[in-house]
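Listed next as C-alpha cells is one chain, alone, in the form predicted alone.
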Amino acid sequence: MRILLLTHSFNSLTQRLFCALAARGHELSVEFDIADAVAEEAVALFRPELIIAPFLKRAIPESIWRHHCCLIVHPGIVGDRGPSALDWAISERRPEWGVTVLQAEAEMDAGPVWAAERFPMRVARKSSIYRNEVTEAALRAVLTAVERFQGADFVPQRVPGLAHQMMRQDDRSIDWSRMTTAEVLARLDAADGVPGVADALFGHPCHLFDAWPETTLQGAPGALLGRREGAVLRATADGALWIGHVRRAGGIKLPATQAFAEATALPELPLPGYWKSPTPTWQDIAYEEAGGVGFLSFDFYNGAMSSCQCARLTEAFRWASGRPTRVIVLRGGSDFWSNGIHLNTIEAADSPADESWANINAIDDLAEAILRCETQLTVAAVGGNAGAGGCFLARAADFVWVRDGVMLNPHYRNMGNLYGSELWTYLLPARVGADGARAIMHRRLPMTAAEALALGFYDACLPGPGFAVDVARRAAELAAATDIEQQLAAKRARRAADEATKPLAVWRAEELAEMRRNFYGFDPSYHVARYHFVTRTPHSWTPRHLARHRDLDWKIPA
C-alpha cells in the first residue's frame, strides 16, 4: 500500500515503523505535521491508501480524517484518552500499560480501536519507556492494524473511555522538605525528556531532568549536598537524588554543573572506587569484570558525549586495557550506545566552533585508543540507539554486536552537511566497500540492526530479550577460546600492516581537515542546524529525503 506517515518529527518510534513497513513492501512517504494546509497538500500529492500518525502533538484536521482512514498511535491502554497518558502512568507507578492504535475522529482518542498491546511497566524514565516498551508495543500494534486494514474484513470496535487532563507543572511539583526519594523520582521520571519538572536551583528557576537515586548519602531535605562530574546531589525527606541535567529559563538543556556556575562551590563527591563503586550510586562510566572479560559501560544522557566525557572514557578504556583480561566489552548505555559529539554543550560554549573542534578531537582520541588496543579483543555491544558518531565509534571495536530493534543513523549530513570523523573513512570502506560506504553516507535514512548485519557493517544481530546475557556469554566464550592468543597476534599484525600502508594519523588528519571547514569555514550550515536542533525549533518543512511525494519526478504508480 501507499502509506503516509504524518508525524510531529522523525523520532525513534517513527523511524522504527518506517523501517518495518518498508521491509514489508509498503510504499512510504513522511510529512511533518506543520499546519493543516501542509498536511492536506501532502495527502493530495501522495494519495495514500492509509495514513498512520505515530507521534502527533495536535489533532488531524477533519478535512483529512473525514475522507481517509487515519490510524493514531496512542501511548495508552484501551479506553485511555487525552494527553499526558504515559506521564500519568509513570507518575502513578502503574504496574502495566500499553499502546492503542485507533482511528482518528472528532473526539481525541475516542475513535474505534484497530489494535492494542500491553506491557509490564518498570521503574524508569518516560523517555526510556517510550524508546523501549512503547516502541515495541506500537510496532506490534501498528503491524496488526495494517494487516487488518488490508484484509478489509476487520471491523474496529468503539470502546468506552475516560479522558484525563494534560499533566500540568502543578501536578509535577516537588516538595523537597517532605517527599521521599521514590516520590520525587516518580515525578521526575514522568517528565523526563519533555517537559521536565519546574523547580529552582541556587535560587534560579529551571526545569529538572536526568535523575538518579542515591543510596548512601543524605542531608537536610532540599539541601544541595555536592557534585560529581556534571550532576548535583539534592537531599530528599529520606535520602537524596542526583540531578544530571537542567534547563534554565530561556536556555537549553545542559549538565547541571555547566548550567550553574554556583555548583563549583559544592563539595566534590568522587566515585568511591576507580570506576568500580562498591555500593550503588550514580556514575556515568562504570567497569566490572567477569570470566576474563572487562565490561565498560558509559551511560551518557541522550547518548551525547562532551569533550570532558570523551576524555574520561578514553582514560577509563586505557585503564581497562591494562587489566588482566582478554576481552573488553564497550556496553554504552541502556537507551543509547552513543550519538557522538555533545551539541548542547557545544552550543553553550563561548566559542561553539572551538568547542566543536575540541569535542571531535576528544572522540577521535577515544576511537584511536580502541583501534590501537593490542592486549584485548574489543566488542561494542550496541544495546541502544546510535547516531552517526556513535555508529562509527562502535565500528572501531574488533566486533560489533547489535540488539535487534536498535535504530542506527550512520550518517552525518543531516546535521548541516557535516563530513564526520571517528575514523569512518578508514573503518567503513573496509567493511562495505567504497560504493557501499558512499551509499550509507549519502542515504540519510535510519538503518536497522538486521540491515547493518546484511551490509557487513556490523558483525551480529542479537535478539532483544536477553541481549545483555547473550553478550556476556559470547564475550566469555571469546575470552576462553583456545586460540585467543593467535587472534590477538593476528589483530596486531593487521593493525601493523594497515599502519604501514597508511597511518591512522593520516586518516584522522584528512577527516579533520574537512571538519575544520565545517566548524570554521564560510558555510554556516552546521552551526545553523545545531542551533535549531538544540533549541527545538519547530519544523518549517519536511526534509525531501523523507517526503518522497514532494520530489519533482515522483508520480503515483499506475
Given for the second form:
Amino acid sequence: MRILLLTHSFNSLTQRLFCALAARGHELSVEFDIADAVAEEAVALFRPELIIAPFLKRAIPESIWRHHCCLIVHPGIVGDRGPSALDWAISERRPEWGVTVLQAEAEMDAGPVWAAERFPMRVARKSSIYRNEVTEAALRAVLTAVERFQGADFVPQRVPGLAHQMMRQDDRSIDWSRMTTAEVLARLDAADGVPGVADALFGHPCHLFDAWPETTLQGAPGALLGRREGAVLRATADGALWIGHVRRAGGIKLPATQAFAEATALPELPLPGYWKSPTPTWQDIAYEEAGGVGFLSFDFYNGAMSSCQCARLTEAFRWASGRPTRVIVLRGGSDFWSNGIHLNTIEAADSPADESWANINAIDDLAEAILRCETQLTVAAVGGNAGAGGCFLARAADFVWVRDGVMLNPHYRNMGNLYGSELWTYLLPARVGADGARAIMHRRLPMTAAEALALGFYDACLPGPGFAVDVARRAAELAAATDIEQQLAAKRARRAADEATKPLAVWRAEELAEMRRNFYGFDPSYHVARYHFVTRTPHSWTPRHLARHRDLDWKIPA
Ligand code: COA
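Since the one above is the form predicted alone, can you give the form predicted in complex with coenzyme A too?
After this comes the whole thing, all chains and molecules, with the earlier chain placed first.
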C-alpha cells in the first residue's frame, strides 16, 4: 500500500514504524505536521491509500480525515482520550498501560478502534517508557491495524471513553517540604524529557529533568545537599533525590552544575566506591565483573557524551582493561548506547567551535583506547538506540552485538553535513568495504539492527527480551574459550600490522582536518543545524529524503 506517515517529527517511534512497514513492502512517504495546507498538499501529491499518524501534537484537519482513513497512534489504553496520556499514567503509577490505534474523527481520540496493545508499567521515566514499551506496543498495534485495513472485512468499533485534560505545571508541582522521594520521583518521571517540572534552584526558575533517588543521604527537606559530576542532590521529606539536568528560563537543557555556577559552592559528594557504589545512587558510569568479564555501563542522559564524560569514560575503560579479565563489555545506557558528542554542552560553551573540537577529540581518545586495548576482547552491547558518532564508536570494539528493535542512525550528514570522526574511515571499510562505507555515510535514513547485521556493519543481532542475559552468557563463553589467548594474540598482531600500514594517528588526523573545517570553516551549516536541534526549533519543511512525494521525479499516482 501507499502509506503516508503524518508526524510532528521523525522520532524514534516513527522511524521504527517506517522501517517495519518498508520491510513489509509498503510504499512510504513522510510529511511533518507543519500546517493544514502542507498536509493537504502532501496528501494530494502522494495519494495515500492509508495515512498513519505516529506522533502528532495537533488534530488532523477534517479536509483530510473525511476522505482518507487516518490511523492515530494514541499512547493510552482503549477508552483513554486526550493529551498527556502517558504523563497521567506514570504520575498515577498505573500498573498497566497500552497503545491504541484509532481512526481520526472530529472528536480527539474518540474514533473507532483498529487495534490495541497493553503492557505492564515499569517505574521509569516517560521518555524511557515511550522509547521501549510504547514503541514495541505501537509497532504491534500498527501492523495489526494495517493488516485489518488491507483485509477489508474488519469493522473497527467505537468504544466509550474518558477524556483527560492536558497536564499543567500546577498538576506537576513539587512541595519539597512535604513530598517523599517516591512522590517527587513520580512527578519528575512523568515529565521527562518534555516538558520537565517547573521549579527553582538557587532562587532561579528552571525546569527539572533526569531524577535519581538517593538511598543513603538525607537533609532538611528542600535543601541542596551537594553535587556529583553534573548532578545536584536535593533533600525530600524522607530522603533525597539527584537532579541531573535542568533547563533555565529561556535556555536549553544542561547538566545542573553547568546551568548553575552556584553549584560549585555545594560540597562534592564523590561516589562511595571506585566506579561502583555499594548502594543505589546517581552514577553515570558503573563497572562490575562476573565470570572473567568486565561490564562497563555509561548511562549518559539522552546518550549525549560531553568532553568531560568522554574523558571519565576513557579513564574508566583504561582502569577496566587493567583488571584480570579477558573480555570487556561496553554496555552503554539503558535507553541509548550513545548519540555521539554532546550538542547541548557545546551550544552552551563560550566558544561552541572550541568545545566541538574538544569533544570530538575526547570521543576519539575513547575510540582509540578501545581500539588499542591489547589485554581483553571488547564487545559493544548495543541495547539502546545509537546515533551519529555513537554508532561508529561502538564499531571500535572487536564485536558489536545489537538488540533487535534498536534504531541506529549511523550518519552525520543530518547535523549540518558533519564529516564525522571516531575513526570511522579506518573502521568502516574494513567491515563493509569501501562501497559499503560510502553507502552508509551517504544514507540519511535510520537502520534497523537486522540491516546492520546484514550489511556486516555489526556482528550479531540478539532478540529483544533477555538481551542483557544473552550478552552476559555470550561474553562469559568468549572469556572462557580455550583459545582466548590465541584470539588476543591475533588481535594484537592485526593491530600491529594495521599500524605499520597506516598509523591510527594518521587516520585520526585526516578525519579531524575535515572536522576542523566543519567547526571553524566559512560554512556555518553545522552550527546552524546544532542550534536548531538543541533549541528544538519547530520544523518548517520536511527533509526531501523523507518526503518522497516532493521528489522532482515523483509522479502523482493515477
Ligand atoms: N547531544 C545532545 N542531546 C542529544 C543528542 C546529542 N548528540 N542526541 C540526542 N539528544 C537529545 C535530544 O535533544 C532529545 O532531547 P530532549 O530530551 O530534550 O527531547 C533527546 O536526546 C532525544 O532525542 P530525539 O531526537 O528526540 O530522539 P530520537 O530517538 O527521536 O532520535 C537521533 C535519535 C540520534 C536520530 C537524534 O537524537 C539525533 O539526530 N541526534 C544528534 C546526533 C548527532 O548529530 N550527534 C553529533 C555528531 S556525533
